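Heads up, the chain below is alone and in the form predicted on its own; it's given as structure tokens.
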Amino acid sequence: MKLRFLSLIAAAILLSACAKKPVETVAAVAAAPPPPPVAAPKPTGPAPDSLEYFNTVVGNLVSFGYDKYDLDAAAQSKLKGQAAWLKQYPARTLTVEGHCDERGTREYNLGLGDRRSNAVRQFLVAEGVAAARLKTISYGKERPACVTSDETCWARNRRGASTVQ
């Protein structure tokens, strides 16, 4: 008998046990805050189709090397990347800048600006974009990038220059 009332307790108290453990794992799930909710990230850097956006990340200068006008791999590489951007933005305008070094006298470096800014809108017409939307000017070495007498300043004024408008 003494066998049998304690087999009783005991399965009640398992019984009990049992009863009580979901009850409080329900109560602890219901009572626990619910997670903040994740917040798509904030877009970084400039709108893709503003100014900023076309001279940092598409690029709006392509290098030339001395005395030359004729368009490298990595100004045709940068120059796609233009012409695919102005694709994509119908209403922009651009126009091409011709830029020089230093040497050689005033009218030659307008005219080898000019040549440089016609390669370019060039290159341009031939991607896909419409010519009307290509103007061009040179401006010799009237606008250096930089004023000193050497090799890698006149690199980088050998230039051309797209601006956007």
The other form holds:
Amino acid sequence: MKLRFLSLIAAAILLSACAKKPVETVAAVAAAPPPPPVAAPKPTGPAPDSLEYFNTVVGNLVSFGYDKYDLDAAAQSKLKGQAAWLKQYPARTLTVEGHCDERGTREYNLGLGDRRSNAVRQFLVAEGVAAARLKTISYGKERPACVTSDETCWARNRRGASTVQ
Amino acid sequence: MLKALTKILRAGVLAVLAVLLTVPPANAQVRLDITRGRVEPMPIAIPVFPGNTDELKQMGKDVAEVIAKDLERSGLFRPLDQKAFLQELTSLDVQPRFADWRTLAAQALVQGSVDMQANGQIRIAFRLWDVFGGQQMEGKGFGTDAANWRRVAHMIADLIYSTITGESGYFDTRVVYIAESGPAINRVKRLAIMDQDGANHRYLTDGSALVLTPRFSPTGPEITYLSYFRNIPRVYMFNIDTGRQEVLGDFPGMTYAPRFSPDGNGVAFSAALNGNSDIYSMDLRTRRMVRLTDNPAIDTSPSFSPTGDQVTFASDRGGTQQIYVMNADGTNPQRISFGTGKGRYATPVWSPRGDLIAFTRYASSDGFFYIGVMKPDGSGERTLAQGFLVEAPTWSPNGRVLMYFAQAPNGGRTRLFSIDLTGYNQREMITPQDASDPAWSPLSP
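Return the form predicted together with the partner chain of this protein as a structure block, the form predicted on its own having already been given.
Complete assembly follows, chain above in first position.
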């Protein structure tokens, strides 16, 4: 998010630099033809209705505590953004994947992943997204995002991942 | 005798089973009490089974080797080096010179033979001798197609094991498991099956769908397991003989954690709906379904008692995941795991003998996973194995050995191990690829 904002600024600076330079050139070489019209600065980055925008700007991941499935303030704020986006693009549907870290047994983690994906789904429904647009699937600990056996990676793996179709 | 013959005919191993000579009652001298902690492995002499052609000679060598390896892996026997043998037993009718075998400190001697019969089948026969008493303890012959020699060797190993220990064997069995390959973040998982000694390995699925937690039917060539076929996690049935796969009913949510009832006619499993997992059982003949739990907790990993009267399962209804036992109709659930510290208990599996429940325990206090056993009332808890991640115990059909899998940290290897109920004799099961979720078959019919 921050990075993207920075790159927007960078792009804007570049554009303004381009806009200035020809003016100086014109001053130096009078015979030169007039410079082509400079296009107005356009916002770069993904189109707001794209999957990339959803995944990177809105944010498709929410985190959970160990053996937990409640949504903290950060998760709720992100899901409000997901709900707003879904309401803006009513043709889109969503699959919520529930994932777990490796510190649990396979079958229990399937149940826990199901809980997590449904916690996300129920929040989105409460925010006004039609239930029919939301599917869930639990992967338990079968599809980790990272494989290092430490708390940082385990925290990354305890996630609800929203996939837009 | 007749019953055994019918069983063998039914299994397609076929043919004649003959008791050789008269078998006196097993001599009390040559007995192993395997219920008592660690036992000193019994020295046993297993010479090659003589044959009268090159082909039969090779088979006789292979049969003796398979028997010796089975018995050695059990941890209860120490097959002696054939090079030390003083007497060559050239046929099944040569009388052993017991004094020679006593010199080697052999307590038991296996004398065998491999012959070609007039009908084109081979006949593998053996006698089991008590070396000190000089008496035959057991003796049988098996007529079969040559291709079945390995299975006959396992059956002979089972007879030797049961004669000497008084318990039924587990060598003529198979293991179904999940073969793993590819990166840990996107593992390819396939159903695979092998004999309990790793022979006759083959894959049952192609890896295009994620598959998990296979379990053997106690009565037929069937497996129940979880498949993500078309990205919909559901319980499936798989017939090993025909390769036919079938989804177990149509449910609105995920179904998982299946396990057969002891008569093979039912499957208990978890079904998830709106984030809540409960346990159901289905009669495979009528497809009638009964709900066994109705609780906002995660209720999963059901496993029937061998009588079918009770079901043990895992639930976090008490705050953390613990083991419970209920009646098979879902009434009277009682928590049985309490543990000494803050442990989470999972994957309860009832022993085929009925006396114990195996489980996985995770202690967040020390960060280890454990495989253990406890009595069905929760008493007598014992730990058998521990590791960074050990999980999914499965019982040998005689309830004396557990198999489970262990995973190394940082997305490392997953491998199968077996361990005695005594906590001794931990062995790795060698598999072609990484392996998890083992399930032991019953003794082959």
